[in-house]
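A single chain comes next, written as structure tokens; it is the form predicted on its own.
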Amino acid sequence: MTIYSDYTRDRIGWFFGLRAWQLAAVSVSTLPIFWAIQRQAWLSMLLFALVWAVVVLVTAVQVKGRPMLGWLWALACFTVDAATGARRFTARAAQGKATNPEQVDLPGVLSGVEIHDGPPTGAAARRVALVQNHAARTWAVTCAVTHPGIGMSDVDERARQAAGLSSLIDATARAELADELIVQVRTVPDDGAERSIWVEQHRRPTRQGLSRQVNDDLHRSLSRASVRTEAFVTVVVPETRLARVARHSGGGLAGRARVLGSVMAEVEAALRGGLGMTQVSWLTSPELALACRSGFAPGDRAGIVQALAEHQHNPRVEAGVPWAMAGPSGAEATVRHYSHDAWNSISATVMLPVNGAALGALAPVLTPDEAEERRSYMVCFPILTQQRAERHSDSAEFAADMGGELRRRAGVKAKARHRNDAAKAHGVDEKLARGAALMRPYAVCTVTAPKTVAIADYGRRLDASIRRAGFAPLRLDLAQDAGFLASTIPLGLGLTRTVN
């Protein structure tokens, strides 16, 4: 089996896991104590020890993985966003007030998103959506993939496979152009729309009886049983970078728009390759506000399948998607999950297992539970250029150090954890020294069920699911919008991005 465990964390403490700001925040408060004791002033002394105490608890003292200064200000970001009433959306068509059917309304960190038309390419002259986010300033372009899966796989398979997935980083990483690379995959439950259309097109009314009825239960069944997969690839380009290249190319939006597609280009030959995908599509504007609105609203897919299906005989018939509607009609996060139309989500981020991770290891995260529930995740790799990560490494380097003579100094025994991370982070130069680039990647999962249902129950059976799949899940509390756009929508949001 593949395992990949090469992995260090993002930051190394420098002395008892802390970081720089932390151990000064730490070390400052203790002066008070110290000058009180000078003066004998006890009374002082006592009152100085607690603020200290405070000071230890808020900035040093991890809380679900997050610092408790963080979760502090994420309670009052929220708060405040849930008094304005910014964590509620109703879409413009459904107040009445939409007017062009290709301006995009999405809610939350989407709505800054616009979608323009590619250039025509291609045999059959396909126009790919070029995916703009005026906050995050960056560029997207989203393909649908297609993969045999790996559960058959043996090890030399997927040792080619894993490395596939390496050459496609290096290589981003080495043309400086795209930041991060977004795989995303749902599972729904089968509504069996494709298999209605064609058995109702190739039905002979003369044949009646026992085999059409033996036909009509095995669709039944079939359907309640089977499961359908959708796996996307999303190229992230940010416009820092973009618009340094399109200068050369043109400028303007047709600049972009060849320099996105050499990007696209190189991406899909390590995808056909190294990754053995059989069939790499490039979405167009119709396709991608499609997969949006299948994303927010999973039932309607069955729908427009059948539109899609008459349109073919009666063009009057509307099988498109205007992008006005590709969103919910209305969304609201809450705490611990995100309501979209008359659905429900929760959304958790997983941690890398110490002893490594195998190569598909997230495939009993997507398996659903019950009925009509959906399961996805997202897996974003980000990558850091040739500079910074020259400087993180350095860095890590020296807090390795630090930590490892700060430790020796107070007489505490390093752990073989604090060996280990040391180790990997001497470690990291000689691998951006041979070419190899350096990432933070991270995943989300989320499950969507009806409002029917207690969400919270599926929230439960996810992170069982992702625990029996060797990882340890982290809810997304107070931030399960952003969680479930991410894992979900294919428009190449991330969370790691800092959003103007």
Given for the second form:
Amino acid sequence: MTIYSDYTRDRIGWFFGLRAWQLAAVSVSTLPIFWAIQRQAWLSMLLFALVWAVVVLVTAVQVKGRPMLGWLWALACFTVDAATGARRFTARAAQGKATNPEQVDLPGVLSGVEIHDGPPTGAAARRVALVQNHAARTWAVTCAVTHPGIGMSDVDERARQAAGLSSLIDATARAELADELIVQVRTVPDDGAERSIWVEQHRRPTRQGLSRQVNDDLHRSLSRASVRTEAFVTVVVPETRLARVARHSGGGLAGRARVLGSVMAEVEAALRGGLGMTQVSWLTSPELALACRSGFAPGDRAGIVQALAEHQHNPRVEAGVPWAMAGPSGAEATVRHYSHDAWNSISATVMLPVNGAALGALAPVLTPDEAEERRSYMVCFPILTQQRAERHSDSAEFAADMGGELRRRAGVKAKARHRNDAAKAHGVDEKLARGAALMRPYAVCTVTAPKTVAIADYGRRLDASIRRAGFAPLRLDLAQDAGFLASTIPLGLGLTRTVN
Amino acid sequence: MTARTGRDVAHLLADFGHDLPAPPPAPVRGREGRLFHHAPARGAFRPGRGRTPSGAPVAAWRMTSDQAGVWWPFIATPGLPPTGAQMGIDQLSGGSFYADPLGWVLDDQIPVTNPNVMVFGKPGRGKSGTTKAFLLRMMDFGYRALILGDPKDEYEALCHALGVEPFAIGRGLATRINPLDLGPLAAGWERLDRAEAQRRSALVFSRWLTLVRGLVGSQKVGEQRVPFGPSDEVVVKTVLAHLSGYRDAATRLTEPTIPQLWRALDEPTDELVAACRYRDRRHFLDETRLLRDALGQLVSGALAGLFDDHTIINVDWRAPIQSLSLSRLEPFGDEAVGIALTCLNSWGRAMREVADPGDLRIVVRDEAWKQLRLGPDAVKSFDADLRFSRRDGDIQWAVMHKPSDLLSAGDHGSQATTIAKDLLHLADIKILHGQDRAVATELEHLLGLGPIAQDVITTWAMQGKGRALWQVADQLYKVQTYLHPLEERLTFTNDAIATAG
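Could you present the same protein in the form predicted in complex with the partner chain, rather than the form predicted on its own shown above?
Up next: the whole complex, starting with the chain shown before.
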């Protein structure tokens, strides 16, 4: 079985793990100490040493993914937002202020999102939803996918599947349009909505109450104990890349839609080909709105599905979810969790093990422990252009060599870990030469549970599941809202993107 | 180019009333309008807007695309549509598992092309529980069950719970079934036009020949099966055409029986001898001796008095279930049960030949391997049933112990074995309950299951009742069947040993 272990942290300091600004801050803060020693002002030296220690603590020590300074800044922002009420979200519709039902009203990092209908495509003339993120200056399209899974696949089949994922990323990198691929999988408690509709439509009048009683009882008990899996793939194209190409396709929204159409075709071919997806359906605006609404409020899905079924017989039944109501009616980020409508969520990012992991190792993360919880898993593959990849590779090689040299001069023995990291840095260059793409992926897992239960317990179980899978969890405290939105709402939100 | 002298083409054509269309105005290439407006990355700093206080410190990694597998997200096999019987939980995805063979055939997303189901499993692993649960749950959706041979009276409790008395077949019992029953095809024969009469007669004669071939072929001379060649076929066909009145273009067909067939062969008329192109009566008797003796065994042998007269049971085809109990034949051995199953198959097919649209039925063949041991013709008969299931709208549900039961149809490499192996391909749905490790190789050999699937069958499925690997076309589902307490009582098959505990 293939073990994947050829990766490094995205940002590694080249001297004892310190990055340039941290090293500069630590170095500069030592100067007053030497100045005091030169003056033999021992009391001052002690004071400066204390200041230096504080500087090191604040700048160099990483605590749960952030340096101390970062925590202090985040906490300050959090407190200010709480004090001003900016942290709390109340939908315009909930306030009775929604003037346009099609205007997107989402909280926080998704507030800059606008949805457009693409041109009609295919035999069914579907109009795929184009997601425009004004804040990130990106475009995104999302498809719902169905994959046969790998539960019963043997080693060769799993290797083929992994190669399919790699070739999807390579093809995306070669096209040099999309710069992020986001895969979301939501394992949702089964609400039995489709089953109820089918039973209602297919039940025959019979004198045999036994069969009906058995079916009804099973539906009540088994459906509550079972889950359903939803998977989405989102392709994100930055405006900086799209605008140039779209100009040749007529420009404007229509030109961008045409180019995005070609991106969708390429991605779909790779999804159906190498990855063996059995279904790929690019979401229209109403479908995307349903995916968003059910992301914020899993319990609402059954009612919407029922309405959709009734709408087929009675067009007067309103089945759509207006974008003004696709978000939460009320939400609030707290330090340790995110609260949205009648649900609470806790998110954690996944740390890869040093020893690597096999394909499918994340299975425990996606399997809910309790009947009423939902697990969401998002993996984002930010793909670097060839030029940036080579620059990063050169820089990593330089950092590895420089780190090695500095350690040698400082008389610090190079450990096996350092040697491995250096070998990996040099290996990237060879892989790039063979046509592989360089990326900076990350993953976020979220557990959602009703407000009637203690979400902290579910968070602990999520952490335990991640550990059971061989990975390490890192709670996204103070940013639980961003973690939830990125991992659960399929609108192409990336968490490491800097605005283009 | 502008014409300096004279008139241009447009002017010339205008004189004749033809105005050339004006060229479209060249698009004004200006600066593209702004598609983006400013939006704060973390949301507006206003009360009630849910601003994100800080960026998320996600742990990002740097890797090349060949390492993407470490993040692999598609673990679970998606569940099948929530149609049909809710059987239990798919342990791989955690989703409910629904079984709907006919629905799967109709669904283009599921590559199932026939609704035939084969259930394999070691005794005591939950084969009959799964079967009965499926039958009972599908009845709510208009399905009816026909148990074509219940060798152990296992379905008796279910029948009684549904208010139906199963038919028992055995020595000394009043039940008679004529395997050469005309079935519903004979209804209104006198009013049929020529084309319809020919179509129906073709169906009837084909079924009769398949049955007689199977019954004759089940007899043995030493180690060899009694052959049933083309000459035998001509003879039997001629006799049946005579006995039924078809040859004489009778207004209504007469239903023959096996003893009538045997008698007609044993005392051939000159007309029959001539029609079958034999020199004389002696020549006919010499050539058909094996055929006659084989049929004679059925008339006077172990099954005498069971399948040798007109059907006297009156089956209520609107009842939710009908079962034909064969437990009383057990003392006569597996072969007798096999012959009875073959007769019942033919009779059952007759009864289903003209089914109303929407009359959905699940035809269960328990211990189907006993029938297959009767030789290649019995296998062919079973093969025909599986092939017609789609046309008839039936779900053919065969229960066996292990895939190699099919190989017991004949010697290694024989025709019977080859056809029996092909039967596996005629069933797109296979339910594989627990098996011993010794069977793992044949699972690979016959079904092409990989090591993981084999391991599931030989370990996980052996550790609990009702656990099975469902093979739906090429997709595998690890299913735990859940029984309702009411079903548990109906499916309990350990009465004999229950008191031991």
